[in-house]
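Given as C-alpha cells, the chain that follows is alone and in the form predicted on its own.
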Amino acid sequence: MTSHPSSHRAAGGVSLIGVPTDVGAGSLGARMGPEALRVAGIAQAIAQFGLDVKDCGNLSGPANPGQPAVNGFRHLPEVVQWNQTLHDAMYAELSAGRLPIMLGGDHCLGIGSISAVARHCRDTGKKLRVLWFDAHADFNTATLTPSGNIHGMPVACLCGHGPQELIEIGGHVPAIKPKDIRQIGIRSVDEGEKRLVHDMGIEVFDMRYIDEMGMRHAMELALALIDSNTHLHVSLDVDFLDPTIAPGVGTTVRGGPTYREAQLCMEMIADTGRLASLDVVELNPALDERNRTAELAVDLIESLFGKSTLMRKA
C-alpha cells in the first residue's frame, strides 16, 4: 500500500471527537460507536499518513430519556444539548487549523458539526461543499416525521427548517443553502420529504441514479466545481453501505453500495485533496457481528486519507 500525502489538508493535524449518544436515533446503540471505532483502530490507521492525530476523547452530555416526541420531535432539548457541545468542540479543533473527525453517535449530530464548518467558512471566506453519504434523505421536519426523531432531520435543520434552538446553533440561519450539499445512495425517503427535497432544489444521487449511472459518474458530478477555495466536508453515515456489508445500523436499507463502489467514493474524495472535516455516524455495535462495520468505517477512512493500491501518476 502506497499513500500520497498531497492528498489530504491535514498538515496541521487530525483530532478525533467522541460523541457518545444515540438521543437523536430510534434505537439504542449508537452512543458506542466512538470507542468501536478507536477498537478498530481510527487513530493508527490516520497516523500511518504521518499526521498528527490527537484524540480529544469523548465530550459529555445529557443521558438518553426514552420519551415520547412532543410537537414532533423525541428529546428536543438533549439534541440541542448535545449539538451545541459538538459544534463548540468542532469549531475549536477548526479554528486551530485541525482537521476534526466526529465520531458518532447518531446522524442528529450532523447539525452541531456542520454548522460549525459553515461557520468556519463565513470566518476564512472558504466555499463549502459537504458530501452526505446516506440511505436517507434525512430532510424530515415536526410536520412530517413519522417518528419524531430527529437523527432524520439534520439536513432541513442545517437548511433552515427546524426548531429555532437548532437551526440558530452556528449563529447563522439558515447555516447552509441547499446548492452547498450534495447526498449520495439515498433509497429511504418519506413521502412528505420528497417533496421537500425537491422543492429546496437539492442534488441528490439515489441509488436509481448509481445504478443507470454508476458511482464514478455520480461522485464526479458530485465533486464538481471544487478548487483550492473550497472546504469539503464529508458526512458518512454508515448506513449508506448494503447491509450485507455493514449490518452495525440501526436503520438497515437494502440495496446500498458494495464495497468497492464505497471505496471508490473515498478514492476520488482523496483525489480532490480538499478534505477538510468528516462525520461518521450512525454506527451501532450492538447491532453489529464482530465489530466488522466499525472495521470497514476505518478501512473507507484510510482511502479517505489516501491509501491506495498502487502509485498513481500525478
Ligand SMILES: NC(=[NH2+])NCCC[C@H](N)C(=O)O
Second form
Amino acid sequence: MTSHPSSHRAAGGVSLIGVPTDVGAGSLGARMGPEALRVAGIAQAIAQFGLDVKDCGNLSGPANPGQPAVNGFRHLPEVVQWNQTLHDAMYAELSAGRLPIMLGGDHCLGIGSISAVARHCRDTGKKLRVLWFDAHADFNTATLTPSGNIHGMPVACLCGHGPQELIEIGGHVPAIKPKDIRQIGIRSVDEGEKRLVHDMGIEVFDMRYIDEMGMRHAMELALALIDSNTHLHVSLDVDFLDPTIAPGVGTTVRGGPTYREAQLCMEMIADTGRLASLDVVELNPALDERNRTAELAVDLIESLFGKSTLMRKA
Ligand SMILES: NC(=[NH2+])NCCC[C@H](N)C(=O)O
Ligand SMILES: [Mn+2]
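So that was the form predicted on its own. Now I'd like the form predicted in complex with the named molecule, please.
To see the whole picture, the full complex is given below, headed by that same chain.
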C-alpha cells in the first residue's frame, strides 16, 4: 500500500466527534453510528498514516421523542440543541488546528458541522468547498417536505432557508452560499425541492450525469478551482452508496455508485491534498448486516486519507 504524502490538511492531528442521535431521521438507529464506526476501526485506519488521532468521545443531547411534525418540522428543539453542541465542538477542534471528523448521527447534523467549518473559514480567510455525497439533495423546507424529517433539510438551512433557530447557528446567515457546495450521487429529490435546488443554482452531479459522463469527469468538475487556500469539507451520507453494498442506512435508494466509483471519488479528493474536515452520517447499524456498511465507510475513509490503489507513483 502506498500513501499520498499530503492527501489532507491534518498536520495538527485528527479529532473524532461522535454525535449519537437520530432526531432528524425517520427511522431509529443512526444514534448507534458512532460506535459502529469505532468498532469497524476508524481510529486505527487513520492512525496508520502516522496521524495523531484523538477520539473526543460522544457529545450528549436530548433523547429522540418520537413525535409527529409540528408546523412542518419533527423534533425541531432537539435538532437545534444537538446542532448547537456539535457546532461548538467542531469549531473548537478547527480552531485548535485539527481535522475534525463528525461521526453521525443523521444528516441534520450537517447544519452544526458545516456552519462551524464556514465560521472557521471566515476567521482564517479560507475559501470553502463542500462536497455533499448523497442520494438526496436534502434541500427541503417546512412547506416542501413530505416527512417533516429535518435530515432532509440541512442544505436548505445552511443556505439560509429554514427556521431562524437553525439557520443562525454559527452567527452568520446564510452560513454558506450555493456556490460553495457541489452535490454528487443525487437520485431522489422531492418535486418542490427539485425546483428550489434549481432556483438556488446548486451544482448537482446526479446519477444520470455520472452514468453518462463518468465519475471521473463529475469529480474533476466538482473539484475544479480548488487551490492552496481552499478548505475542503466532505459530507458523506452513507446512502450515497448503492444499497447492495451499503444496506445499513434508513433511506436507501437503488441505483447508487459502485464500490470502485466511490473509491475513485475519495482518491481524487486525496490527490488535491486539501481535505480539512469530514462528516460520516446516516449509518444505521440496526439496519446493517454484520457491520459491513460501517466497514465499507472506514475503507473509503482510508482512501480519503491517502490509501492508494495506484501501481505507479501519482
Ligand atoms: N439525509 C437523508 N437521508 N435525507 C433523506 C430525505 C428524504 C426525503 N427527501 C425527505 O425529506 O424526507
Ligand atoms: Mn443526506
